[in-house]
Amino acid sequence: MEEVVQFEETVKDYGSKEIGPLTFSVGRGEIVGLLGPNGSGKSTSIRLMLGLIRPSLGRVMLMGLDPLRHHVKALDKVGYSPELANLQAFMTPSEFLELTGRLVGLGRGLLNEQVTKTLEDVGLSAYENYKIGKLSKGMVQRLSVAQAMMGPPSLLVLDEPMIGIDPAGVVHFRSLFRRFVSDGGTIIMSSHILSEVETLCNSLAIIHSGKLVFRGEIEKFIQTALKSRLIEVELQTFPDDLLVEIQGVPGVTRATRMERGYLVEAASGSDPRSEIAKLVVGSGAGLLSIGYSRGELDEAYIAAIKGSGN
């Protein structure tokens, strides 16, 4: 997979306090979460990576680049929204967008064209000629992402992307960020709400008082952070002994009844579902869904920073 960020023994020494070392790579077609509490390293992570910040100590490396000394080669076709995005108040969507077009060198042909569609893409056309300072905070962060999507980028750094944004436009949000990775590009996501990161994510990047605690793939990272998962298995039908038979399965540790269905426990490491469902279907009780429990993330998360010394 080709690497489009690298972090190679990366320390950033504050004097009261030290980010690193960092050894991890981004390739490319990944969602990665950048997870961590406050103060942990993510936004210098995201500084270093960007060049806005010399590391003390070992090398970042940026589509191939240093992004200190190959600055504008290396950012290129790099996007970048900011947490609460501070624009220009006075400047309406349309002119805001014009205006970074510009700067990332698109003729006036080509400007026109994606400005339009950008703001369609992130449902701003019916305001693309409001005063950005009379926006809402939701609509100021969709037109910050809009300007990190002009160019078009290969990568985009996204730091807290859903704050304000309403429950609908998280969906449309998921869509397009998931279409701008089918279509090549890399997207590295830092946020505090775990479930967008679970639903959205492929792979994570956890930092804690400085240091790498996790890089891979976020169902590696549940498994090794749990003892036990949770599976909720929905079921049309009772049958009588169905219960227990689900709770003979190697690997289930308990199994209990619910509304409309039945919560079971299993052992981290183990993945009982495929053996769950043929006793469901050989039951006949009819099988609505079944699928491993919502939030285990957060679970995670937490279990593995409590390990960390926090």
Contents of the next structure:
Amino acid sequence: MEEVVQFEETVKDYGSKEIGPLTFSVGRGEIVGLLGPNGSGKSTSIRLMLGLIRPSLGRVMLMGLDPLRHHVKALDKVGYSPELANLQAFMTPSEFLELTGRLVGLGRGLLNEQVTKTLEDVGLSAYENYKIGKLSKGMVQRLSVAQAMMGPPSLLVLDEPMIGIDPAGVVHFRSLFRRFVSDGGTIIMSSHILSEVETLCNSLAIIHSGKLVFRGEIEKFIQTALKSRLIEVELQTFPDDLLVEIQGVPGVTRATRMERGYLVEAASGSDPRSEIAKLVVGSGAGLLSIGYSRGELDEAYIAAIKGSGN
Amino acid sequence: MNIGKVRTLALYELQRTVARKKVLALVILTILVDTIPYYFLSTAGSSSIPLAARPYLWVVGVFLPQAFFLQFIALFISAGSMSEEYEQGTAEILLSKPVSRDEYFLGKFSGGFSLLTLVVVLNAVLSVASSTLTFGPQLSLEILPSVVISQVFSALVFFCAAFMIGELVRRSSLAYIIASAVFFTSQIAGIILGAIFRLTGNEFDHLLDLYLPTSPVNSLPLLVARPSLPSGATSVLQLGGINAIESSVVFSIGLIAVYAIVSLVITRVYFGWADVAKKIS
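Following the display of the form predicted on its own, present the structure of the form predicted in complex with its partner chain.
Complete assembly follows, chain above in first position.
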């Protein structure tokens, strides 16, 4: 897999605290959730990869280039939306996107087309001539993502992109980001909303106290961090003995009846979902859904953070 | 270097500065400074202003703001140019684009300086218009362009100094305070050193006065204009207390260039070396 970002023993020393050494990479086509408590080094990592700050040791490569020495080339196809962006209040969304479009090198013809399309994409067409200072926090957040998408880029770096966005907007942004990745893009997304990361991302980079705690797939992280996992089985009917049969499946440690199905606890290393599904189908109970419980990432994250020293 | 991106950033900087209410207040002040003196002169009575001086009264409006007002506008515009972007967190958005530090630096500088140039031109145009309306047709206006150019050039000293301070401290209020303090200290030191020199004749005091940043700034436009102005106009300037320190045009240009270049080099080196600060306020 082609690597778009590489941290190589990168250290940022602020004097009072040190972030790093960080060594990890992000491959093309990934949606990486960058997680960690406040002050752990997420924003520093983002700012290092964008060449906004200088590493004290080691180096960061962006698109195969040093973003400090080859800033223009390295950032040519990168869009960045900062956390709680404070955009130019005196401009309108159209003017602001025109500005960012010009800075990413769009010509006049393409510029107008992209401004219109991007405003549509983020749901701000109706507000294109309002002053940014008059927009709500959620709209400013949408605009912040919009300016990052001008170009278009091939790598999106998003710091808390869903903050302040209404639920319909969140759903819309998810599909926008998925489309971006299916078109060949890569996303690095810092967030404290773990359910959002679980829904959208396919891998994680967890930083705690300046150190990389985990880098890899979400599934693997949960397996590693949790001793047991919860499987939710949704059923139409509840045949006799099915619960006992499920309890006998290898790897299952406990199964309990819930209002709409069973909650099955399984040892972390095992994956008894297919066995359980076979039993349910065979019993004629009518399987509506089966899958790992949502919210496992929260538990795994807390376990990992505690395990790494806090 | 992509000139298109520099131009985009310069236009953005111009738009950003104009959007600040402080700058709007400065434009209003410019209009007042260029109209109020003529109002007072016209109400002073016909006998108090010699007939020979009346066709040259435009020099009052053009030169009167040079020592304080124009320099204050210069540092007001430039002190916030870099620092406000850090405070508001907008610098990191602009600098995360494929824009080189040189393009950003040049764009910010040229945008702010273009606005200052417009203010100087506005000052000259309003002065000529006010004096013509109040005292009839004005003479020797052919030297006005060179005076305006020298005023714009001399404004580089405090514009560049405040630009540098804004980048170094990255707090707009602190930058205004420090830049203003440097300006007022230099002005006051110039007055004191000039007075001591007149009393004692000590050349060292004169030399010190010559090298103060305010000296070439105050002197250059007058030194440029004086050879072309008739005695009627110079008497108007003397009446208004507008005097140049005895120096040469070349020396003044050289000193202004040195002050400006040193400030700009320090700013560029620091801007290239330092991290882009996160949102401060």
